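This document starts with one chain, in the form predicted on its own, laid out as structure tokens.
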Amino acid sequence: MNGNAAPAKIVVQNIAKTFTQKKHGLKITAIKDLTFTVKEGEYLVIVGKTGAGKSVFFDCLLGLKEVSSGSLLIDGQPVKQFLKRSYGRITRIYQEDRLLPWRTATENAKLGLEILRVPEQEQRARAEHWLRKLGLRGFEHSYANELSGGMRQRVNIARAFATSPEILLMDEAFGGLDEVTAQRLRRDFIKLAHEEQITFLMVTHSIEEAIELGNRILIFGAPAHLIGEVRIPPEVAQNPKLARQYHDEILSILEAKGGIEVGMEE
């Protein structure tokens, strides 16, 4: 479900987030006057320079930080209210896999289900199901140090999918992988996200990755505020020339308003 008729899943209305630095007492603005809406089933990718407040925004969506002003709603409810009623329905995948080294792939993949107090037998069944879906059949009993970087990240993604989330937050999730591995994993991820009808928001520094995965790309300046928006038609993924045109459009916005040096490898 990616069309304009889809209901709003996340509504961000004029939010701001400020901090006071303890050591020097300085006021720091991470987010200012940020407004946009995410439709249910949409694939939204955020690009912007380091320090633009993108991860702070994800913290706010997860209830780890509260916005200083404005309104942040999920399914029409304030974040804390949504999380209280729908705990586990929004999850975050980091660039670091964060696997526990003393646990096997299955034991890592079922960690979220343990937190949700799902019955043990169901935990294991769901974890192993998602490990197989992500190409890790035969590695269920392997420990983290026995897996490659790409395989570890597949376990990380399996752990997220196992909890049946409605919203996935991808925080530079493929940034630590070599390009061949990352491309394969992106392809598998987008297929599973489509099958599960998950809404996902992704932060990336790669314009190519944003174009490959996103229905819509938001371009953030620093502190986090919207400086541009680009919609990506489905046919772009199969058309390198068209992808280059969209890349150049996004790059021009970043260079003109975002103060970031970023490019595509030739």
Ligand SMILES: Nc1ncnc2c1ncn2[C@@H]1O[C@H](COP(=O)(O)OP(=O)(O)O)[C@@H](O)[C@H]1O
Second form
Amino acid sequence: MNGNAAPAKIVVQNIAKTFTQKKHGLKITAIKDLTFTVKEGEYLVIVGKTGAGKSVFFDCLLGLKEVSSGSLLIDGQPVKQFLKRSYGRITRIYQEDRLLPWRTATENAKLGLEILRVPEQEQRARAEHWLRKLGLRGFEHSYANELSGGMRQRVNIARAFATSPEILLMDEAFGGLDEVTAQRLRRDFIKLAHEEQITFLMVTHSIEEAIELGNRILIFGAPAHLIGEVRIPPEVAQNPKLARQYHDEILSILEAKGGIEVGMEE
Ligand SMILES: Nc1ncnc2c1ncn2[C@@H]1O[C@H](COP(=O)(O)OP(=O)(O)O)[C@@H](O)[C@H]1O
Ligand SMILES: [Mg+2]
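Next block, the form predicted together with the ligand, ref. the form predicted on its own:
What follows is the entire complex, opening with the chain shown before.
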């Protein structure tokens, strides 16, 4: 399919999200005025400082929080309506892997399918298929608490892919791993995500990670609003000097417009 002709999967139109603190009535704005569109099958990375409202935005997409104003559409429908019809079609992977330690890798990987009431035999087959794709052949029967951090996150990703989501949200998913482990997992993950043709949104506070993973990067200021958009051409992966230029460009946008940072008085 021609990328430009792909229909909009997610439409974010002037959304805002505020919280009112119960105790003091203090208003906290997590999303200020956010507008952008994600096409079906697109692969998008969002970068922004800690506290920029990235996780709150994902909560809104997952129907866990409601936007205060504006409209948030998936397949042209308000999130709630989409979820009613398409339960389980959108899923998020967090930094913490959320595995059940008393379950094996396979039993953890099929957890999402249990919730979706897929027949038991198919649950197992799909879970094992995805564990193997993620390089965990031979570890199917290991308990979660016997696995390393990187392997645990692989099980977590297998669990998400096994449910065949239409939209996959990654929330700082590689943030808890050492750099070598994270890089290997990122590379494996990109390959799988491309093969699967899912609509894929990833948030990170790491500019390096955004450049490595992204072809389209949205830069969020705090509270969440769009302060920049950068496209990363494929040759950047092979060209550290070019990558550095993109890094500096994104960094300068974040420094200039990224939001207020608390600091010591000079
Ligand atoms: N349930 C809540 N009640 C009040 N404030 C919240 C709530 N959830 C998040 N926030 C605030 O929203 C802002 C954005 O948070 P978050 O989306 O977690 O940032 P990040 O970009 O680091 O993921 C923060 O100031 C946070 O304190
Ligand atoms: Mg977050």
